[in-house]
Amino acid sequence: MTTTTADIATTDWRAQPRRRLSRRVAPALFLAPALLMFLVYVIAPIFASMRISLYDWDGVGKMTFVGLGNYRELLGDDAFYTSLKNNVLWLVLYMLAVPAGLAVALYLNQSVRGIRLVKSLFFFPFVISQVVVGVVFGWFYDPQFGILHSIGKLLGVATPAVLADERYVTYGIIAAGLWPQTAYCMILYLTGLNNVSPDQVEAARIDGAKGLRMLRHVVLPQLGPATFIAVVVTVIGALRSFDLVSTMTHGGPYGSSRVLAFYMYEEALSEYGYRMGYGAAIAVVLFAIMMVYISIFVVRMIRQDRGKR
């Protein structure tokens, strides 16, 4: 039996709706497992924390509904304000990792002999554990045999006991956190620099652009996605800072280096607390700060993108 052109056209016409359906369904099926995991392990715990924050609960016994009682208690909690102030300080100073990572990436984005070894040395802080970073910087700041003490002694300058001084302890911990965070931002920018259009760079050179003008008007606009990821990850890293505080000072001296994540742990899970509701209230406040900060940056990026169009 001979198949005519009309039969083939009829078959293709009938198959078109199925193809359209498969094109719509296939992406959803591929995304479904990841979305399910995201809903179960991210979205659901967020709402569960909001619910628990309305109760007085030790994690085992009966839950007693207190409404906004935990939040009202936060308003009069000096330790909470200390933690909040330190988190704001973390947010401000931790953002230095973004321009520092860009500067290092620009330096490493060249084809010279031995540059791969140098890249691996800059990349090394990112692959080691935050606990190891905390221990290393604890040795660095040691007032008796630390490197900082040795440098000060060599220069004839008295160096403070950074981790034992309320005035310097938070700055010392942030400096330790900036080391691996700068390495992470560097990796993001190195990836972004590989995608910078060489044609635009060459055209800008012909027009006489170089140095900072080239960076500002040609390179940085193409690094927008990398900058967005770097800022978001850095903000999240600053707000969830727990490992370094726990490793280096355990919140001391006298609670002066506490951050919200560590204070939440102290109240909810340590031997000092087991107040799950109060800890959940701290977590909700931390989540709200994170969402506000990231939302402002996202809105700003969207407006800039629309302005370019």
Second form
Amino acid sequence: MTTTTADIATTDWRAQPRRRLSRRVAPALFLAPALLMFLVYVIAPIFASMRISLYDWDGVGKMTFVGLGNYRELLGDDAFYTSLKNNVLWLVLYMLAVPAGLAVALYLNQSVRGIRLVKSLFFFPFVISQVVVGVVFGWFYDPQFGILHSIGKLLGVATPAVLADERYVTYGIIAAGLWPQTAYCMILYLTGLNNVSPDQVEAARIDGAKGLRMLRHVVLPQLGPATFIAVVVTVIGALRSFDLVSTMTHGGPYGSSRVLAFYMYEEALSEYGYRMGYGAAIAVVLFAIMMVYISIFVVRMIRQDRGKR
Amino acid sequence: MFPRPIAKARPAVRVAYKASLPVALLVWLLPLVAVALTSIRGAGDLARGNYWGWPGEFDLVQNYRAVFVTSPIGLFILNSFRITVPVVAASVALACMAGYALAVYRFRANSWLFFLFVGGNFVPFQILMVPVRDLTLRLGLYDTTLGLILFHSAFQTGFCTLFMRNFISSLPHELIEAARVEGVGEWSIFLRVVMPLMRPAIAALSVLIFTFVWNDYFWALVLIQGNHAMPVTAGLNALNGEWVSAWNLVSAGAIVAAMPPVAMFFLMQKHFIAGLTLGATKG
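Now show the form predicted in complex with the partner chain, given that the preceding structure was the form predicted alone.
Following is the full complex, with the preceding chain placed first.
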């Protein structure tokens, strides 16, 4: 395109105001559809839930204001404490996915023939639905035909019916969840390892560093961003744990494997009548826990962003 | 490179490493191998208690046919596509525009809006459940695929916008400045200058969102009731409850349900991983 200075000079006074206006309005127009959808389906419902949590409501009839009644009821609800305790268990044990993912990544970070295929196959568990994972692990633990039972019989050890035993059920479900989550962390670390500066590693090697010391002092610091993302997605995964609980035990036996996400669903849409207000109160508690992590994440992103601009 | 390249190790170590790979892979994928094997196992095997061993009889065709004939899984799969494909298109399109706005223009609310999208993306689903279900009911969209599509599109827009904004920020800004100097309108810059450069990002996002939405189970439970609109995740779970001891059929169903995202992953592997690890490398 050829625009001469003469052209600009003659058209400038008319084109400029209009273009300036459009540049002002343009971002609003570009943003409007996404923002509208996001406000309607994500942001507004958060506040609506907070409001609903102050009411008694079956989802169709009249809403009765009960103030903090739902929260007061939560304080005396054993099922709530069981769910909360299990959520803590999930948060703690799910973190194992981070070092496990790192270990697998270190194991696979080689260049031999076919390693790319191996890496992608290791990532498989994350791609398939958690419902499938839940179904398969459910069979693993089957007290009659499960593989755990078969191995136990082979070794002459009595194995518990994991999913029917209040003592083990949550651990059994978390183990199933760790499988895809480790795969996720692995892929994050594999990418991170790709970007570790070879010069620094070589320099440290010349200085005699190797093995675990090299990992701790040279490699891990450079993997900081990968570790951060891995921790964030693992925390969120742990608090979102619904699919596995729902498919593997439905919260049982006797509600001992419930987590907040599942208990909320159960209360709000249970077969014994809908308690939307009470469910919303549970959701608000879960949200408050999650908010701690969301804030940490967002604050870090803001800092990073400021640094870049 | 860390760990030390295996090529520099002693030959014995090298051989041991290479030999360990397939073993590790087999152990790691044992659950999947089990499902695959069980899906071709004959009913006689299960009757004899052969749940984990090598199948005594192979009923590959029969099992898969039985799943499609005796259950609505064909319909479930179709529903999953009818939900997932529009969601991918809608959320990626919305995010292209929103991400562009956040990356290119400077205005006061810019970072606030960006963090609204980022933060909203991480909230637990449960805090949205009651109002979203209520809204969907009132729109008359409860128990329809459209109701599910609208929600997913809106929710995924958060992650997509984060992704697109970061991607567009990394493009050379001079390109846009040059186009402006040439007198190209804002919309044309977006469409003709920036969009062509966004192709890899669009591909990466599309596979990711496809997988996320395909694998969704919670919202299908909340917003769908009947088979006519049920996606395959919720459908499979229902079948698992119905066919308690017909492991071979449930396995075949599980394989069918897992196939589309797995195929997607294999076809677009590079994009998938690039999308997923976004931000894991930048400090």
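Only the largest set of C-alpha atoms that superpose within 1.5 Å between the two forms is called the rigid core. These numbers were taken from a predicted model, which means no experiment stands behind them. Positions refer to the first chain, counted from 1.
Peer 1: Would Y254 count as moving between these two forms, using a Cα shift of 2 angstroms or more after superposing the core as the test?
Peer 2: No, Y254 moves less than 2 Å.
Peer 1: V298: how far does its C-alpha move between these two forms, core aligned, in angstrom?
Peer 2: Looking at the C-alpha of V298 between these two forms, the offset is 7.7 Å.
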